[in-house]
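A lone chain, given as structure tokens: the form predicted on its own.
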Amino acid sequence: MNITVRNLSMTYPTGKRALQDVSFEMQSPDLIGLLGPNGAGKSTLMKLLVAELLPTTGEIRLDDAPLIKNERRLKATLGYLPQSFGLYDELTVWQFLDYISALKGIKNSRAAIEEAILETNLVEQQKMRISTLSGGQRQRVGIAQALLGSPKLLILDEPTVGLDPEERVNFRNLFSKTAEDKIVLLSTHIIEDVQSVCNRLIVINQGKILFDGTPDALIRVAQGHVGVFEEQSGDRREQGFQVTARINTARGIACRIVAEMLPTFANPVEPTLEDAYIYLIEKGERLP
């Protein structure tokens, strides 16, 4: 599976610009994080790539082949968590997922619930209503959904809200193994979620994408503009970094900052995907 996105702008009727001239591509297999801030444009992204919008500008084609014209094929082999998943309180698990089959015109459905079900660790609430069930076990559901029928494309916005820690490790590991042959994007605010598992990343702000390419990649381009100083008592040194870090120490409060230029007192150091994240949302610019 190819889907190519041609200079896609999306405004809507408020006047509000979502996006403005995005341009990418993805193959199979490929397991993308998408990241951003509030508001940066990534769930109007999503939309479109579902058919659940339309462009105002460009357009998306899918193995060459316009999407709008290929609806049809698109939906038989999508599989989609969007951040606000509606689900039906009265029934049951097994219920709820039988109904998403028969959505999706699955032939052997209760292979494939069975399979979604053990996949999602959901066996001991599958006979549960979905009323009854805590957040994190709601978000497995949504997950659930998702990955019935074994999709050849899985978009996700944000799957491991609600999760506890050995929850969201045994999804990252879920998600890497379903993208071998399959594309998988992963929209998120957990840096580790992308760190663990994607081979690329797509970073987007006010509507445009900042950065296309390997974590370490990233990485690399916030070399020189990460470090770390310690902050003492009544401490007033002129700005001009981010903070993005306090740890307590004997010494005092060591401080970990992203900054264009470091200041003089303060030491380099690694950086991290999040520090690279962070200075390349300060920046603004687009990186090639």
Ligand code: ADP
Contents of the next structure:
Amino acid sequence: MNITVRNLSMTYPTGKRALQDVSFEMQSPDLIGLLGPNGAGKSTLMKLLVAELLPTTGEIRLDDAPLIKNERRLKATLGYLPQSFGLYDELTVWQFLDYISALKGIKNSRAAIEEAILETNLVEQQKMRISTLSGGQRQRVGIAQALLGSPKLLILDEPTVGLDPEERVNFRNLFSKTAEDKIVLLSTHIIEDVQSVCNRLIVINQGKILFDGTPDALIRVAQGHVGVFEEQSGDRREQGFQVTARINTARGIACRIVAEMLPTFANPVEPTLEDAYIYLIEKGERLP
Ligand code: ADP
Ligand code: MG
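Switch over from the form predicted on its own to the form predicted together with adenosine-5'-diphosphate, please.
After this comes the whole thing, all chains and molecules, with the earlier chain placed first.
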């Protein structure tokens, strides 16, 4: 499967320009993390990819046909977790998944539901009403409905919101296991969620792509722009850089900073993915 996004722009009726001239391609297998701060345009991009919204200009092609002419094929291959969606509170987990699989036209629905329940660790909750579930459990029901029928294209909008650390680890494992022959695009503003699983990261801010490449390549972008120094009491040197961490050490407080030009009193260190992300967002232009 191939998805090509060409010169996509989206302006809402309010006049808000949510996406500006976005182009990229996805080819299975691809496990892509879509990173960006709140309001960057992540959800808008995802809604365009699932044909819930139509772009103002530009186009999306699915296997070389326009997405809008290919909607039936899209629906048959798509699993989508919207950022916020109403679950049917009165239904049990099983009933809800049964309902969704009927909507999706899944043939062997019983087996598909069982598999999705196993994968998302909802065996104990399957007969419970959705209204009685915790936030994290509800989020897992949302992930389960996206996974129903093993879709070849998975679009997950902030799937880890509301999950506790253990659930997040489980989710990451599930995600890398199921991704082998799929295109998976997941949005998040939590770096750890994409760090170990995604082979590719797309960073967007203010409706524009700032980076598209491997996690290692993103780290390289920040090389020479990350340093540490020891903070002195009443320090007035904090100018022209962004402090990303303050760590108490035996000798005092170590400050970790990201800057376009490292000050002379800072010692350069290897960037982490988080440093690189902060550097990129601060810089605000496409790199490398
Ligand atoms: P993200 O998912 O990255 O937080 P969104 O795609 O939801 O970002 O939003 C991008 C921008 O578009 C934001 O400024 C948001 O306020 C605006 N926006 C989103 N949805 C609408 C809408 N339906 N009408 C007008 N503006 C919107
Ligand atoms: Mg969003």
